[in-house]
Every structure is written in structure tokens, then in C-alpha cells.
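Here you get one chain, nothing else, as C-alpha cells; it is the form predicted alone.
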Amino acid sequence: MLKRADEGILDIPKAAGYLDIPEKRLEDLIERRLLVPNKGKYQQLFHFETSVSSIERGSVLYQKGNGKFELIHGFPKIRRAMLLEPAIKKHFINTEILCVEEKMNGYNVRVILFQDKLIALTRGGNVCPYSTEKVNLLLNIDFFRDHPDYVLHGEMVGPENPYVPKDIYGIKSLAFFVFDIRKKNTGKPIPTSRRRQLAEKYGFFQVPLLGEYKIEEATEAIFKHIKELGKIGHEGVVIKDPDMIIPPIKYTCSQSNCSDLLHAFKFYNDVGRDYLFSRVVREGFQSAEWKESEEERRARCLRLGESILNPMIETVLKVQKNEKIFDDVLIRVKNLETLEEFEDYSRMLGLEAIFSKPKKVGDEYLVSIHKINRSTSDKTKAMWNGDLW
């Protein structure tokens, strides 16, 4: 039986056998729009909107034809250390050495070879047209031809970034940094040393390796890295078992938490409360573990408080003047077709945005995007009109 899911048609019996899921369960996922095809030319790619058995949300089922399938697993959740030393001792059992890499501040994509070109899959399993154009320009396609069973995981970083624009890494436009390579179908990662060898061989940028440390020395070393990264506005670290048998954990800088809050509280009614609350909680745990002096604690409180209140006050005052609350981001494309596809993609995601007229710069086009955050604007305006919270 073939089952239509919007434009995509999935061979239910064969897909169910491949995934080891009952056919009725798979049909139910499609009917409830929990297994959804990508649009247009990517209809062979079906992404999971929920976790199913051992299949993570954001995983992508690639129906290749001739009864063959591939499963590109979703990004594994990296849990966070709130108190670093006890977390390392409890999590990394029977591990002598830890690999510490920088956690870069951008957005994650998975890259695979689809037919004759590379595509970039977002965390949710969609094909992002903008990211897809970029990975075809930035990455060596030979890697994917030589290693068809591998999925490249990386961070898209830089100021010309529609999702997380950051001008802190000395990157002019946008760059791709490899942080993981995993096998299709199983999602199993390869060891960090092998990943670095492959990335170097094919000319890929990699997330910085900050060091490898004996487990009893790791906490002190990581604290030093965190303080140095914080001074330059970077995000934090990911701590890994070099063999990638034990899942990684992450730990972030205070300055990164505050930077997130500074941006988020500008759009206080558009951002989830868990996102805001968790970053405040991190600050309390870090201050306690670091045994900060009264002066250091006061500085942290001031940094945190300013990150929360200043952007929100500015938002309230702007709305009083009938100004809209928005984000402006800049992107650079080679092809105008990419821009059209990205506009359609943004609308599909429910993003309210105004795209400027493309400006030709050499053989590329610069486009600014005016992202409107209507919920915060409307909520704040209602308050100025006398509504209650």
C-alpha cells in the first residue's frame, strides 16, 4: 500500500519493515502529521515531528526507490552540566581521558548527499534552502561520495546568518564547522580522532579542540577555558569521551547566558519561559560551584540583571512610540532561486518577515530580512492601553 502524506508518497509496508514499526503505527503517524514529507523536490525525505521508539524527533527517512531506505537520525540531545565537577565524575564512568571542544554559537545542520548535490537538514528535519546553497559552496562533495554512509554534523556560524547571527568569530559571512560525524541508519558517532582526521583530509573547518585531559584534571582546565571564552563572548564547551561511546555533555559561559537573555527579553512574549528561566538557573549554580567572592557575585548579579531588564525596558518604550519590535538579519546568496525558496520556506515555518530587494555585490546578492515579532509588540501595546497581565 502506498500512503499519501501531502505531496509525498511513502511505501508503507516497506518503510514499516525497514523501521521495524507496525504498518498501522506508521499510517497513524502520517495521518496525525507526525511523519511529514519535505516539499517539492525533496518529497522523498520524510521527517519525524516526534520521537518514535529509538528514532529521535527531527530524524529523516529517505525513500531512495527500489525498496531502499536510509535513516538520518536526529541530533542527539546533549545534556548540560550544572555543577561541573560532580557531573563529570558521575557521567564519565570508566573514562580516563576527556576531549574538550569549543561549543560554537550558530545553528546546527546535518549534511548528506541527495541525488547529485548536498542538502542541509535542520534540527527539525526540514531542508533549509539557504543552508543547502551554503554547504554546496563550502564543503568538499568528495567526502560524501567516498563515505556514503556518513552524515556530517556541523555548526553554521557567522554574521550573515538568518537564525543566529554572531559577529564574534572573525568570519566575514558564514562558515561551516564540523563537530560530529555519524553513521546513517544507526546514528552511531565515530571517535573524535577519526573525525578530525577526515575533516582535515577533506579541508573542512572544525570546532576548536581546547585540549584532552585526564579526568581528574578536567574540571580545573575547563573552568579556565570557560573564563577565557567568556571574556571574548564565546559560548562554552562540549566535553566528550574520545571514543564517543559515552554521550557528550555541555557547559556554558556566564557571558553567553546573559547574551542569550539580552536578545530574548527584547522579545519577552515570543520566547518560551523555559528558555529564559533555565539560563537564570545556570548562573546560580555556576556562581556557587566557583565559590565566588561577594564582589564577583555582585558583578554577576549586575550582568544578569542588566541582560534581563535593559532590553525589556527598551521594548516597552519603543512600543509606546508606536514602533514595532523586530530583528534585522543579513544573508548572502549566489542564486536568486535560493532566495525565492528561502522566502517560501520561511512562510512555511510561520515566520513573519519582510525581505529587501536583493543588492548585487560581485557575483552574489545581499538581502536584509526584517523579522517581525508580533506577539511581543501586541502584548506590550495592550499593556499601554490599560490591559492587565
The other form holds:
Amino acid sequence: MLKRADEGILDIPKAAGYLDIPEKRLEDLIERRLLVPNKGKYQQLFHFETSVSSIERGSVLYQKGNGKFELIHGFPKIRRAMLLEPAIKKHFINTEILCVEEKMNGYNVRVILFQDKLIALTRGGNVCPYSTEKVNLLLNIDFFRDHPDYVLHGEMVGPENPYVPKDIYGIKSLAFFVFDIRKKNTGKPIPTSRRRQLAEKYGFFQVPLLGEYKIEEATEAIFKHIKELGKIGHEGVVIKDPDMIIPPIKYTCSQSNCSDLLHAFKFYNDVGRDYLFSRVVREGFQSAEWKESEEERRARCLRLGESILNPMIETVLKVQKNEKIFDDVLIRVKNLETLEEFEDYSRMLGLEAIFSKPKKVGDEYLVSIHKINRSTSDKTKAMWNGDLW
Ligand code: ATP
Ligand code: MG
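Could you give the coordinates for the form predicted together with adenosine-5'-triphosphate (ATP), as opposed to the form predicted alone above?
Everything in the complex follows now, all chains and molecules, and the chain you saw is the first one.
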């Protein structure tokens, strides 16, 4: 048994047996903090900071009261189609029908029942206190009691969102949209139709099903959806094998790419270069596959160029006027304890942010979070002071 002050508890020999890895390897993972217990009241929950054999990063391991282990697999990466037609052909072998769903733009959470309450795990495998409060308010707990071996996967979407605030879905605060149900321990997904049935039965919101298409007709149908979704600022689609045996792939709208860039280039020195570069490359592939006219191509160039340069120019000018470069987000909590936990959690993740005083509205509190993007501010300031890049 491993015990440390304020750290997790795990029966090493048993856990190693359950995971089918040598004890020494497990000890080493804990020692090197690649298998990390959550803080505070969730210290039985360990998350993987790296992938270990077939267990992906973000997976969560814990030992229940009866000594049995549970593994909540990390949500697998969804690969992207750059050229849709060839990608569909090559990826979906022996599939006749494809299920096309909207890809909603928020953040990914996995929900399970833990000690009589729901908890929301982020992509990395942490328990997010804000999302945890929300899922307990939003989701019917009966689903989890009736199906203890299922993990509910969904996108948290809406404007009062500390990670990806979006006001494009007509949601007042934050909502949870189911896109997957998977088995604990194996991570195996259930077929899309069964998932929709279950989600419907328990009254959950679900990501929109845009259509089911014969594979030969899918590309053209998806391009139509993409153009429509782009016009209303939505993100794109996820294309799925209805049986969920072949992994899904994603494809997104140019406008959503550009809106990511518009936000990212405001903080050009805080955002990873891969994030920026990959979005530029997508535009080239999409334009080529769509055989765009000169006029359409020019419109795309303008859209892309504006979304890169405009926010950057604004940033450089703001810093010249001694203004700081920041991002403001709004959250809404029922309990002040959640707020306190979320502040600690944000600090633990290394986020530099100032939380406003909570403002009481009805039986809730509104809090604005001022996220500081120091690297961009400092770099820009240095340039104005004559430093060289
Ligand atoms: P990755 O590609 O590794 O999943 P990412 O965080 O960059 O990583 P995105 O580009 O946002 O991911 O695309 C995948 C994510 O899309 C999923 O993790 C999920 O949170 C979200 N998503 C939204 N709608 C759906 C949907 N209908 N089906 C599956 N995932 C969806
Ligand atoms: Mg996303």
C-alpha cells in the first residue's frame, strides 16, 4: 500500500496486476509523477500523464471500496481529414453507412458516478470543480445508477465556460451535449443508435445528428453541411461508423478555423506554433479539394489573412498604450465552495488569472475571470523597447 501525506492511496501489487504491468513499472510511474493522484477529496483518483501500453494519457484509475479497480480510459484522439473524399475512402473500409454528427465547440468531459455524486473529468484526467458542479445540476443521475459500467462523454458548451466560451448555440450559461457512451475498463464505445436511445431516455442533450449517408454520397453531403455550419459560425462535423468499430474522424469549417486564429493571434506568443500552423494548412487543403474559383480563393485568403493580422496588430497597438493583453471569461456557480475549489484548481494548472468578487444573482453567483497572457504582453513590450526578436 502506498501512502503519502495528502496524496493518493493505491494498492501497488494489486493495481499492477489489474493493469497487467510489472509492479516496478507502476512504482516508477508514480515516482516520476506520470501517474498522479488528484488533490484533496478525490485523492483516490489517479490520472495518467503519459500513455502506458494501451492506456492513453488522461486515463483515470481508482480502487473502489470493495477493493476492485476501475479504469476510465482517456478520450481517444479524433484524427482529422484534410482531403475529405480520399480520407473517407481509405479510413472507412467495409462500412456502408456513415453517421455524420455536428462537432460542437466547447470542452470534452467524461462523467461518472463517484461516491454518490457525479464527477466531471477533463481531457487530462483531472476532476474539474466547475464542470463537476454543472454536471450534477444538469444530468439525470439515474443513468449512472442504472448503468454503472458506462462512462458518459460530452461537450460542455456555452458562453459561461472558463475554457472555450462560445455564444453561438443559443445557450444561456453552459450545457452538456452527449457524443459518446463508452464502457469502463475497456473504453469500448457503444453503437451510435444505442447511445442516442439511452441519451433520449434519460433526457440528455445530444450533439445534432446531421444525417446518415451511404459512403458514396457522404462527401458531397458533408461539404453541404460544412458550408451551412460555417455560415452560422459552428465548428464542423465528426464522421462515425454507426457501430463505432472504426474510430471517428473530424472535418471542420474554414470560418471556425479563422475564428480560432483570430483568438490565438491576439496572444501570438502564448499559443503553440503547431496550433497556428495546422490551421493555416487546413485552409490550403480545403480550397484545393473544393476547386475554388479565383473569387472564392481570394475571399478565403482575405478571411485567413484578416484573422491572423488584425488581432495581432491590435495587440501590438494595445501594448504600445501600456494596456495589458488579457482574456475575460464568465462563470456561474451555485456554491461558493465550488468557486474556491476552481480557483485552487486553476492555480494548480498554472493559469494566471484574477477572479472578481462573486456577484449574487438569484441563487447563483457570477464571477468574471481575467486571464493574463503574460508572454505576449512581455514580448510585445520588449519589441517596443527596441529589443530584437
Ligand atoms: P483530439 O483531436 O485529440 O480529440 P482536440 O482537443 O484538438 O483533440 P478537437 O479538434 O476539438 O480536439 O476535436 C475532438 C473533440 O471534439 C472531442 O474530444 C470532443 O470533445 C469534441 N466533440 C464535439 N462534438 C463531437 C462529436 N459529435 N463527436 C465526438 N467528439 C465531439
Ligand atoms: Mg474542441
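We call the rigid core the largest set of C-alpha positions that still match within 1.5 Å between the two forms. Numbering follows the first chain given and starts at 1. Values in this document were obtained by computation on a predicted structure and should not be read as measured data.
>> Superposing on the rigid core, I want to see if residue 66 changes position between the two forms - specifically a Cα shift of 2 Å or more.
In response: It does, since the residue 66 C-alpha is displaced 2 Å or more between the two forms after the core fit.
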